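Coming up is one lone chain in structure tokens, specifically the form predicted alone.
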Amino acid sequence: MKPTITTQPLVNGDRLNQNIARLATIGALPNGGVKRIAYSHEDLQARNLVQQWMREIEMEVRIDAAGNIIGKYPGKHAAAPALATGSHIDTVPCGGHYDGAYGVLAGLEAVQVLKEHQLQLNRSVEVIVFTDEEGSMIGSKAISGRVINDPGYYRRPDGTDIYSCLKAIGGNWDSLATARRSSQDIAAFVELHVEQGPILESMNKQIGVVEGIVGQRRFNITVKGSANHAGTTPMSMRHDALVAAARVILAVNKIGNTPGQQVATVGKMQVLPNAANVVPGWVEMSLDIRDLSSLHIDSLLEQLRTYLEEIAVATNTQIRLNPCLHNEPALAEPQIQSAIARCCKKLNLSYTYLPSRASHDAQEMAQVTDMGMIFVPSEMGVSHDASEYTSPEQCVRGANVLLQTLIELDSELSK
């Protein structure tokens, strides 16, 4: 009797990459980029195409009150919490072909492979297209139950109200609470995404096993000095707000470069009165600081406050640090990280562990259920730009890891 030879099901790489290219034609820009702003005509076209693809592979398709598209491939045990994957298909004003869209289309490809191999998992598999990830993240926030209960907050830049936006895509603001999910609905969520950074490429690794999505704190820093004549005010008698601000920027850079995985950035600045012949009297600037550990962020901020006090004394200015945003880290479930790593080994793919320093729908899903993320390299670390690129081979590798991870998790969770 011959031994049974078992092979792992693998994605159809040509089909996956053709679908990525096809979706990128909707909202295509002359420079090669893509513009599919949430709720726009192009977004609606893309949503319709994705729903068509879901139905072609006989998925059950529904749209919840937040406009999320949810395609379901039924499992053997219909009542069991599902395995979910997915991402978004809306873009920034000049985005690339891969951010978000890749995770959605790889999820659909994984389901199509299961269907072609007549593999029905114990649990259903859901592929979710989240609404407006690049703007308000209202889709994933509705699922986590963390939508701000103020329709004015979600008014679009062009003035369009959220009632009209959700209605256009099949949602309903007044029923938003019905979109909320729990671990009773979803056993685990795994999002596949391009890295949007240079780490995997610089390390020559094929897959990133995401440890979590960093916490983010954002502040407004104001520096108050005294505006005065640039020619008649002696250097020793100045209260130069811009000199103080320059030292603040160096202090931010210093804490960003202390041991750890944190990043710290001053990216925006306003100087008043902003005249060539006037000593600056007022500076306002932004601070963005991110890390996987809230405690580490707290420690870095304490260091920064000490530096700010010293700078204020040295420059005869007043410096204030005003909080604007506070997002806690969303840690990936260790069991899912381990499953992803095992699948990389099975597929003979090199991998490393790393944090996600960008926001994703997965951070909201972590409020609902166990969460994991898979990264594939981004060439030169570029994203949110027309030149964003991940090779066809890299796209296939990531999709195979996603497929195998869903199968692995289904087996583990059914024990």
Contents of the next structure:
Protein chains: 2
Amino acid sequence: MKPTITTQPLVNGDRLNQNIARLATIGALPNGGVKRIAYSHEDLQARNLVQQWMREIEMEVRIDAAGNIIGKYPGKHAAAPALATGSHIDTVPCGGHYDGAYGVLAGLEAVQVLKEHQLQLNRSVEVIVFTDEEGSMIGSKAISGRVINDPGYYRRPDGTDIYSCLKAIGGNWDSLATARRSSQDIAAFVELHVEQGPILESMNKQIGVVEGIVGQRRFNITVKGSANHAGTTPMSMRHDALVAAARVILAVNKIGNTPGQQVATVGKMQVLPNAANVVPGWVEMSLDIRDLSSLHIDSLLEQLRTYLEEIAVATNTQIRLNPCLHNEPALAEPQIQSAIARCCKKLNLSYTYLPSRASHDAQEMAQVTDMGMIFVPSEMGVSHDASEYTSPEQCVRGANVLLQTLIELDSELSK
Amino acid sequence: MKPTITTQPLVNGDRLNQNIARLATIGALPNGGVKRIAYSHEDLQARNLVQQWMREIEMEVRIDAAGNIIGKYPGKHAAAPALATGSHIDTVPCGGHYDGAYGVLAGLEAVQVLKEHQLQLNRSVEVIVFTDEEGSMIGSKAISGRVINDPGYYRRPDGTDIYSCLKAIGGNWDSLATARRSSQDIAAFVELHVEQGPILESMNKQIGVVEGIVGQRRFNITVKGSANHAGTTPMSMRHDALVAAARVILAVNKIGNTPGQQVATVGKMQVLPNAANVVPGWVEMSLDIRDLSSLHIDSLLEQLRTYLEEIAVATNTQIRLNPCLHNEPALAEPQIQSAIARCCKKLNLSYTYLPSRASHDAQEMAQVTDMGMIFVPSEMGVSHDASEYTSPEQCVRGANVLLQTLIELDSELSK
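Which structure goes with the form predicted in complex with another copy of the chain, now that we have seen the form predicted alone?
After this comes the whole thing, all chains and molecules, with the earlier chain placed first.
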């Protein structure tokens, strides 16, 4: 049975896609990509344009101490905790048109449509442009109160200090604490983003209802064997660190491929002495493991430790697993997931539930308030590249889901 | 039954070990090692000392166009092809006291003992000090006629050209062809050397009768996958070049561990892009495989190629095996092996047959004439290091086997 066609307002697709294209001209690269590093000249230009657009649709614009741009469309009940959406407009050194920018511009489009339909919600709607998502995530971390209290940590790769960076965008390191928010003033946060992975496309789904942002643990694995002459050392007398490392890589791949949605990767590797005629004596490599469930990661790591012990014995090597990063999963609020799914049905869009395996400002916002995320497909799963692409039709579909979800949540929260 | 004690002459062990220690003072390093790079000031000093010692025992000394020092103890039949022994006195940048030097000094000691016993053999005995064994092996290659006809190829790492190098040690690039020898003037060549591996020590044998110097093939293996986000790319959709490479390493290890005396090693590896959060898209690694039988290497490579094809299919990657070095094995003459073994028995020394898996000047001499090699144990199998060690007792045992083998071959060849 075909669902009833909604009588709800819909976004202006042409306007949305034109705005995406317009923003992508700032920092445009010859290869079609975009370079808009946080705090750069291009970032500042883009921030100015977004603020101008916010003002054009009569939003109240402010910049907090972390440089986050917060545009507000006031609701009927000014004192009630707001509904927030948003994303970021900074990019990686050679990024595409959609990552971050899409979520911000869809948020503005949603507000503009509400205004055009003279639809004032009960709650205010905030569109937040978070500072430096592709780097330190200092914008959303300031809002969640998780900025590290060490300005040196936030020094830019080019050596610029964080004081001058924040000052340049209207922020202020010394009053960063004032940027902190809570569920007292934000009732829910919904981020719309491109998937940056191939799942929606491969499942032929139009919308992804994000279950949460996976937890991530990173380790440095070291394998100590004995470097020896590759000619004169018989096979039976070797302590070959690279043979052991190869078995470790396959063990990591094995736990990655057990039932579940986890991913496990060895991406980085160094071999010593790294000469064709020397049996390797030392290998160092990275392990990155991600899943929505921290308990599941624990149990996979437990299994891996057993494998590593077996490999060390079998190869006469010493293997160490040293933690170097530990991010807990950030789960999306089930009620928000349901609201998104209901909106997809109303809009007659196909959808699936899936985890986000990349980081987003939403993971910080989950510390502050109820969080949800909407994904649209990324062609071939490509992201952080000039060739990143989501079709105009898909951009419109995602923006409509965002708009409807904000309306839905407003109505639900008022019950 | 205990073998009859030989009445044959024996070397003067104290003198031999004193000479080894004396030579090791030239280029001595603070850590106990020796640095005597070919053509260096230290190499020249050592060459002068060895020539002085040759003259002191009344050998006829000449330097050929490749800078090889050739000391001759004339035999009864001056026109008959000579018996030759020798090795090298240059070292790696941080070498030990024994590699090369031991074989040269044991050769001189053998001649001195023959003279002291007024034992003139039928054939002349030559002791050859080969030029630059640790580098280009130009000395023995000039004797075998296998020098590459391109002076640029022999340029030193420090930029010095081969003309001036050879000139400094009394050689001459332009007349290199005159250094060539044949079985018409060398009837047999026997090199005494430290094993540089752990086999004799682990088998508790005093002498190694070398079966030949292994052939060596070297390849560059490339694995092409697809670099992708380590978070957003599901396990099932990866083309992980490092997972494929791990399976290649284990396949190489597997063929190395099949029955036989081969060794097979992946010693060098590079991963791209080599970042913890990116699925590796490209891996390049070395393969080094060595065995006494070229046919056996062929069949192992055939097996490996089958494995590589299976791995490429299973991992959705492309794997290429590109040859970059091909050295044929150099077999020791069975008659010389038997002569060495008989001498061990006469001297009541334990011995075993084994291949040499490192390169030696003897492999070039095998192109010229019948070749044999005698090994003595290397403590812990260590070589090319300051800690390289062979006990004085073992040095004496090996030198006695060399002396006896020269006498034995002289007598055999006169039959």
